[in-house]
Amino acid sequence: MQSVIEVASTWILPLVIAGILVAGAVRRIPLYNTFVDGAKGGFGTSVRLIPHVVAMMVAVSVFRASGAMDLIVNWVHPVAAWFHIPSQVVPMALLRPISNAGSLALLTDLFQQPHHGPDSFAGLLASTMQASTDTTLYIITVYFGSVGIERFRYALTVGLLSDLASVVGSVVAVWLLHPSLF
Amino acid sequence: MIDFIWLLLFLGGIGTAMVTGHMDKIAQAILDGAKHGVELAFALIAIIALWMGLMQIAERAGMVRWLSRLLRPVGRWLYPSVPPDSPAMGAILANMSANLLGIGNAATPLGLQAMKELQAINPIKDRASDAMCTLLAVNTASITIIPTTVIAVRLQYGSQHPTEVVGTTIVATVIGTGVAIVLDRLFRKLSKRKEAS
């Protein structure tokens, strides 16, 4: 099962990218210039981003640097504790519907650190949490902000939510597989 | 409530600052924000080119097509408001199949595809249909099958097990994204409830 899905997740790529140019080329399409057609409306879009993604990722920077992020997991630590979600997880946690650098940084770090490597219970969890959930706030801003949305409506109060619920699905998801590391 | 999230971050990080005495972190913090949220979106356009030139060759070799067919029942219940034979439901399903299939550098210039779409079909064009906060919703919990890149994380950090997160990852995905669900449709009836009274 291991080797399956370790196989499976290097093949996977190359084999979607196969896919398409074969059933392109079955249908008869002139692949290169579609593609290259297609690919043009990459810039723009990306381009479009920029303002959107400059506002976000300066002032999460500032929020990090002022110190501002450690002390909400002073506060967070002790519901973090009752939810079994070790000390060292939660500023993971906390960052990960804001930043995917961010918070895939903090797990690297936690990986290294001599108690906590990939394979401990902290270890699998944050890798859990890092792989369940995507970054909401990224999310939101981007997909909004390349059609001009401005009034979200419930869009990040429904996001935020269930980056908590996926918090909590990770630890139940380590609890019911691994019930050793507990 | 992003001018309120953003505000928040700005005034928290600067006040924190003030307190803590890392004022003179700050400046340069700012300057490091920017910078980052450049290279981002401009590494962004290496894949968003590629996912972009591939998926038209899917779209016009009538795949996105077949797997709309596919996961068309869901597609109807999740998005009741988008019309089956629409391009934005082509695109959304086209979404949720990368997502599914843990391609989340395709996922991305699909969603913003499928939002495109939608915004064609939005009423009010600065507000957030219910169809476009039912896309986040699914997009944000994203469900994942293989999460690539956690796993090659693990690996170049020595773990003896690095597939062991792909059976948690599943189970936790399943979670956090039907409680997506419930609550984009929650919510959705308590906003359609407010506008009514």
The other form holds:
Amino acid sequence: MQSVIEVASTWILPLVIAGILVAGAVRRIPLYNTFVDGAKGGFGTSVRLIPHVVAMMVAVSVFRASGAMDLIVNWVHPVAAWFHIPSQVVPMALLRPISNAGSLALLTDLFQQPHHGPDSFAGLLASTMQASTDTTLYIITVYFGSVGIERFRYALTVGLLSDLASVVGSVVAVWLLHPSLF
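If the one shown is the form predicted in complex with its partner chain, what is the structure of the form predicted on its own?
Here you get just the chain by itself.
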């Protein structure tokens, strides 16, 4: 099963890109000009998003520096232990919906610890969480902010629930693919 997943993960992105190019050619869409027009629009959007991104970065920094992250990790630890989530991975599961860069820094730090390399249970679980969860609060800040949506309560709830489901699904996936590490 693992070899099928490795082969699929190697070929899925090139096949999607090739499919887009073939679909564009069949429909006679000027692909290069369309790409350049999209890039021009993306630059303007990036400039409009800068205040929202800066506000989010400040909020993440305050959250981590205030000790709130450590406090929440201590509260969540008994539940995480019941799900066999190592305590080193819990901060990443909590930070991932907030910040991609912060969770990636935690993942890199986990890989560099002597007992938790990339091939350990904690390393595989953290990697799977990094890939399967999303930066829900960042997405709501940037995308909803760029189009002026102010009512995002239900989107936030669904996004955070999907992140929770992804964390549980990550544990199950790593357990199924690497039962000897569990």
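Numbering follows the first chain given and starts at 1. On a predicted model such as this, the values are computed, not experimentally measured, just so you know.
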| item | value |
| --- | --- |
| Rigid-body rotation between the two forms - hinge position, chosen from 61, 39, 112, 134 | 39 |
